[in-house]
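As a starting point, one isolated chain is supplied in structure tokens, in the form predicted on its own.
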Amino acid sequence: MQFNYHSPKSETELAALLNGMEDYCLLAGGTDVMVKMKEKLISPRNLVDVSGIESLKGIRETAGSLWIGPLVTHRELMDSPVMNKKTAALCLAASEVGSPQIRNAGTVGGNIGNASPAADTVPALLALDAKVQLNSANGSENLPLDKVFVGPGRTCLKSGQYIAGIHVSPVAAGEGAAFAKFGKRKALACSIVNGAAWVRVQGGVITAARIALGSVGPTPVRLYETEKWLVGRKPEPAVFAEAGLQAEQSVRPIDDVRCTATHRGKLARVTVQRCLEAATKQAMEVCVCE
């Protein structure tokens, strides 16, 4: 195999490098397009190696969010202080990610742009509100997360643009977030149903909601409609069994050789309503602690 291999230090370089260029595939932490490239599933003509590019790593606070690069790596995500106190759903998701080896080098950014449907980081991601930042040497421009994919291994990203940081909300007092993952085995696993829920609770009900789960449908998806119906809801069992009911409903799985699409739907209904008890405890719990 061969193909010209570039190698940017700074956005500016990557953006004018971009700008024109066919036929090309961004590298970060290598765990997919280097397995794909062994497996002759992809054979770009230009490799561009975006992994010496200090400003698209870190993870820092901004006024009412938290900022992570994409060149972060899921352990990086799993041991920072502030992810764990403000976004801990997001750290668990992190480390449901393969194994230690693909955790210490995959990116968080790789796991949006590989538009896996399995992707594990993404349901928490989508759950905690998360926004894109694109930039290109045409611009820049801010997507919601589920608008950024458009099919298995497809993502709305134009000819030169390039993922330059994810934006999540942290989970403040009176708020709870939770993730799950069911897999054939505990490590290693590819996602059968993954998901996320985010919850506010005030007054003793449900004011705010985000669902999604991954593993479902050819993209991750959001529950919009199951959010809406649990505002106003007190948060107990019998709505969340509901909630997860409404679920398995709506989402449109595949038989495929880890899992039938009717073992899908019930796993779905199951993780909706763990993830939704797991969050609302935490909610409550906060409001009791303060």
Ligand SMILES: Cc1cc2nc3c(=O)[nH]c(=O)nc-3n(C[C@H](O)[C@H](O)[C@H](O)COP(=O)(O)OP(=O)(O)OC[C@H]3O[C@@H](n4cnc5c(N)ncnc54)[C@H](O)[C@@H]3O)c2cc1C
Second form
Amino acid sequence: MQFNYHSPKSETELAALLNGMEDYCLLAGGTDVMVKMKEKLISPRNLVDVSGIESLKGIRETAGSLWIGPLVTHRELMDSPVMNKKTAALCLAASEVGSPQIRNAGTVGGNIGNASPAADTVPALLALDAKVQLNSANGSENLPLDKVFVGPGRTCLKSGQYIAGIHVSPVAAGEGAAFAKFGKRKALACSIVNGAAWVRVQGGVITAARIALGSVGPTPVRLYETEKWLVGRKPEPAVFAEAGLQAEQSVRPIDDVRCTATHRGKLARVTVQRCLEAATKQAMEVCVCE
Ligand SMILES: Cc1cc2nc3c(=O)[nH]c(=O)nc-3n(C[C@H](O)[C@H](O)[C@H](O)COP(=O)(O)OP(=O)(O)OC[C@H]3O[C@@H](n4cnc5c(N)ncnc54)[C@H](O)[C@@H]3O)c2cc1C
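Can I get the form predicted together with this ligand as well, since the one above is the form predicted on its own?
Below is the entire complex, every chain and molecule, led by the chain shown above.
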């Protein structure tokens, strides 16, 4: 396979390079791209290696938000003290990706860019209200993460656009977040179903909620209807069970080599139930704010 290899060293260089370029593929950690190229699923004429761009690396706290560079690896995420303190569910999700080798090389930007319905960091990012910053030579825009996915392996990114950063909301006092994954093994397992929930509990009732599931449809999904239904209800087992049932009834999973659609629906129910239970427990017990 022949291709042109490019390795821009700044975002200015990257944006200029991508402007008008045809048939290219961005390369971050390469854990998806290299496999696809080797299996001849993709054969881009131009491979644009972004791994040398410093401004796409690192984790920063900004006013009321946490900024994650797209080149942050799963290992960096799960080891980050600030992320563990303020978004532990996301760190747990990162720790469930692949194996140590994959976590050392694979990045959060690549997990989003690959647009797998089973991507592990995505439900946690969705539950944390992630916004994705997309840059290009024509400017910058911020999109809610769930607007980024348009189908299996497909994002809404326009030609020339790249992920320049991911903003998530830290989990504050009175709030909690949780992640859960079902796979066929304990390691190196593609998720059969994964999911995450975030809740705010005030005065003994749920006042806001976000729930996300992966591997239950062509893209990861937010359960907006169930989120609304939860508001004003007490965080108690019957409520979690009903929310889980709503999840099972609303998702449209498929049969594949790993699982039947029916079983996936049942796992969606359990995932939502468990995540809500864990998130509300955290909201009522633990203060993770300064
Ligand atoms: C053995 C194995 C096990 C795995 N296990 C898991 C698992 O358990 N859970 C899981 O979620 N994933 C898993 N993966 C998939 C993969 O490791 C992750 O999706 C990883 O996060 C991809 O990151 P990367 O940096 O390697 O991406 P790359 O392979 O470099 O890129 C992936 C895609 O994202 C695009 N991209 C990269 N950076 C950007 C950017 N800044 N802007 C726009 N697009 C961009 C690329 O063009 C490409 O389309 C596994 C992969 C392998 C090979």
